[in-house]
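Here you get one chain, nothing else, as structure tokens; it is the form predicted alone.
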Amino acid sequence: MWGIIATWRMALEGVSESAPQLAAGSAASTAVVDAVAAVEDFPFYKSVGYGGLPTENGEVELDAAFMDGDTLAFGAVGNLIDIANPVRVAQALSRQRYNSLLVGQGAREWALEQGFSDKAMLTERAMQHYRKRCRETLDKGLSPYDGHDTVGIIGLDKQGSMSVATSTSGLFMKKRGRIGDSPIMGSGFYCDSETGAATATGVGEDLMKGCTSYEIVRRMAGGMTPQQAADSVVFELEDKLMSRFGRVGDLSVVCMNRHGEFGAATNIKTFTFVVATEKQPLTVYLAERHREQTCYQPVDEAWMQAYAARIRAPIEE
């Protein structure tokens, strides 16, 4: 049995390349990192890697993580500036006994010492988005903060090993040094090959309040299906935050167990994810909340064409 699942339509191309690798017997660790790196390299995705949106001071600070479900080893970087493929740096850190989570200048220095490429990650298109968003929010006295689209990818290989990887440029207009859930083990990601894995996307400050990914894996270990675990964690956290904090942001997750069964949950109107398994052809799903459960169905060709046109459309300045 093999399988791969990812947050957001933007993961499709990477998953399309990694799914056949898993089917041919490749390791889950290689598959998820390669798939995330493909998203990082694509300049039209403004929430991940090259072309990601900058902080309030105009820098692109990138977060990424990797976890090996066999050993529970993990590596993560936060606020990494001008290094290509942060997810590969995170995977390299997972091989370190200590110092496996590095941030800021320390993360950059370590990456350069290890031979990772120095690359300017801020693009002119990202700055066009930046200026447009400023006009739409700050210039009108509105908050620029909103959920962001982290790519998180889970893989299961034929040997029964599982891995998970994440990458994001984080909250648009975030303060310098801000870190969300994506590089935080247990919140943005968690993986245990004996049970399964989960990864999250949305408002990191809220996702961290529920240790969201770990809690989903814990519930799968307790006997819940992936879909039951995903729905129960997302909606219970939403209810708790509304009752005790008074507000809640975007919360979306995907998960998979060691049998290749998967689940997804969201509290927003539109959440997409990509999945392929030995039993499930490569599919992009559109997920929507219906009361206390998440329903999803495959997108159609018209939706795919509209998506492609939208992300490549010129930015009106």
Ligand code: ASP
Contents of the next structure:
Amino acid sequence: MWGIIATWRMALEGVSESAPQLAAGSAASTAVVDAVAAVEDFPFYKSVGYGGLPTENGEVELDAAFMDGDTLAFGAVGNLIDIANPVRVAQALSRQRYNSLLVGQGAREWALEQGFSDKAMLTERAMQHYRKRCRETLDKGLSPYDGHDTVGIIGLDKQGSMSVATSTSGLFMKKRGRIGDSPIMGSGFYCDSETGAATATGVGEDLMKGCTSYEIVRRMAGGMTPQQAADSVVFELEDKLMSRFGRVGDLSVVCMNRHGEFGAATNIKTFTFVVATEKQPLTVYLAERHREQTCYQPVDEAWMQAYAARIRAPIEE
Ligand code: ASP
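Shown: the form predicted alone; wanted: the form predicted together with the ligand:
After this comes the whole thing, all chains and molecules, with the earlier chain placed first.
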């Protein structure tokens, strides 16, 4: 059995390339890292890698992670500035015995020492979004934190190995130095080849309150299906935060078990994910909550076209 599942439509191109490789016997680790790197490289995806949206200071600070479900080894970077593919730095860190999670200047220095390329990651288009948001926030009192999304990709290969990788520019207009769930093991991602893996996207500050990805994997290990684990974790966390914290942000997750069965859950209106397995042809799903359950259906051609137009639309400043 092989399988791959990813958060958001933006993962489609990367997953389309990695799925046939998994079918041909490639390693899950290579499949997920290559697929995430493809998202990082695409300038029109404004919440990941090159073209990602900046902090309130107008700098792009990137977070990424990689976890190998066979060894439980992980590597992660936070607030990485101007390095081409944060996910590849994270994977390289996972091979080190120590210093698995590096942030800021230290992460950048290590990446450069290892030969990773220096690349200016702030694009003119991201700056246009930034200027527009600064103005709207002043004029209309909009939340500067809207407009994020993390790519998280889980792979299962024919050898039974699983891996997960994440990458994000984090919340738009975040404080310099802010880190969300995406590079934090157990919250933004977790992977154990003996059980399965999960990865999250949404408001990192809230996802971390539930150690969301670890909790999903733990529930799968306890016998839940991936869908039961995903729904129960998302909706229980939502209820808990509403009653004890008084509010809750966006929470969306995808997961897969070691048999290639998958699940997805969300507390928002439109969460998309991409999946392909030996049994399931490559599909982009649109997930919606129905009370305490998530339902999903494939997106149609009109949706795909509207998406393609939206991500390239000129930004009216
Ligand atoms: N979880 C990410 C963060 O808080 C953002 C997102 O996935 O939308 O950094």
